[in-house]
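Only one chain comes next, encoded as structure tokens, the form predicted alone.
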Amino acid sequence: MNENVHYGDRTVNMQVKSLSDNEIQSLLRKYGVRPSKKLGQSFLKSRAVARDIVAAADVTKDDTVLEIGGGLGILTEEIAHRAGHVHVIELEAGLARALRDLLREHENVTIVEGDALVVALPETTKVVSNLPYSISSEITFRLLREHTFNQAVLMYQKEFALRLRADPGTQDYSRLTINIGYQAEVDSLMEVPATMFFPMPEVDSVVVRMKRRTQGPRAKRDDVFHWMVTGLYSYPNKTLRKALRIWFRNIGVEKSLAEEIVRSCLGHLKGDDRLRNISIEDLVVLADSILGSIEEGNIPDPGGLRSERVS
């Protein structure tokens, strides 16, 4: 079977032997599994694309390796050959019971039977996954709070993908965006295209390259900063100003206070600055004007308030 792999502006065609429609059904029925939309469950078909994901995340036998989501193991098997060890977890009981038999060979893989919001992730040096598309976001988030890895490979949705490295001034810039840059670099390494999965998905996929952010300015307080962002860009297409009123207001605050902040910030940001232009780093200015109204005592402390889960 010849396989067209998009590698930036690159189009690679390979002859590899992937899974069938119909080897992927028989399979699906055997276990029992019947695949969810609600869940965004779709199986990677193609072995290609498979073995580049591991070559792109450069896994080796030093490494132990978390995937979440191993569906028929088709990458699993891949990370298998080259790490010293795998962690799947995988949520289906079905899917699970699959991993066990097709897997059976490997001795290096660990299936986790579980939700991967909520089941203890296992300490690994990468992640590599071809991600749940309906916990895309959590699952994320939950990876930079409590995982320890120092590079992940992860396939997105390509809208979902595209949100997470926009460019300020972009449709596609929000507070994921943001929320995740400030966080972390992200790097697109190829696109997937979605004759590639069974059922096909409505869109295509992307992989991308994440590493922890070491670089640029950081807010004194990330808790300020994501809590000042959700609430900020829950109105992405105002500006600054209205923006701040509009929070302020919401959280019993007074909304003269806007213009004050926006004082603070001036030779970064101006108050008629589209919300979406604004860089992560005058967020960061922004953020340590309004730590300084808290400590002032004009606006309420978040108190550690969680913002991570964001879309």
Given for the second form:
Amino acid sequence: MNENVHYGDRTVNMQVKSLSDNEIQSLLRKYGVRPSKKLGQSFLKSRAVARDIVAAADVTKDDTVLEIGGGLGILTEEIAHRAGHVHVIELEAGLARALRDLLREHENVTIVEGDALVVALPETTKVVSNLPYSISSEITFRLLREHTFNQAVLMYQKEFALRLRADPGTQDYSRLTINIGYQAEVDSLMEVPATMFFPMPEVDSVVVRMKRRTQGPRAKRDDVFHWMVTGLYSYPNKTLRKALRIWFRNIGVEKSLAEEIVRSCLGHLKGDDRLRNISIEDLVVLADSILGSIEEGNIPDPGGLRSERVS
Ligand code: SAM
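Beyond the form predicted alone, can we have the form predicted in complex with ligand SAM?
In what comes next, the whole complex appears, and the chain from above leads the way.
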């Protein structure tokens, strides 16, 4: 199952070539893995796509790379050829065993068997992954919160990727868009059809590039921003006034404060603006006004709540 692949003037003998459905099935059988939808176990078949993903991340020998969910290693091996080192986290014991076998000739690969939501995340310069869709949201927020990568190239289910990067006023503009967009710049790079995976998932995938945002508006307190967005955007089609009143009621704050907050944002926001249409810049103004009320003791302080999670 080896294949010669050319990298500039280097020719490399690959352990894991493009895989057919039958080959994936027999590897899964060999390592005692029954693919689970719950664990997002759809394996990429095409080495060309794996190569495009790694090329998009511009991985060089100066990079260390974190991969979440190694599977049968098609992406891992491609990263290993270009990076200084790869740390790959894989939850399923059988797949961790497969990775150890299939990548045994690569001294620059470290396999961590465990849950990427729980294990310590190795510090790396880049993150490159075909993410298990069941943890897309949680792992993305964890990476942004706890990891210091300068660039991530990540594959998501298409529907999720569309919500990661959406413009105000569109149906996909949601609290996920805002909570991510506040912290990172997201660009869609390519679509990968469902037929490129085995077992074939129900939906297509999209590869995105994510870079930590270094410029742009920033609320005085990030936790207040995320707490507010998470509280308000359960109701993205409501007006700002209405959503504030509902959120205030939910957190035990006097509803009439909504009008005062709206007034304090005049010039940026109006009470009858629909949440779906409000830009991140204007939400920053709103979060700073909410902070003003927290400091006056009119709204409880969210403290260190992890408030940017999305469902
Ligand atoms: N990278 C491989 C590929 O492209 O073919 C596999 C990608 S598959 C979409 C996702 C992988 O993540 C599976 O191997 C699955 O077992 C693993 N996985 C699922 N949940 C995980 C978790 N919480 N932590 C680490 N790996 C996980």
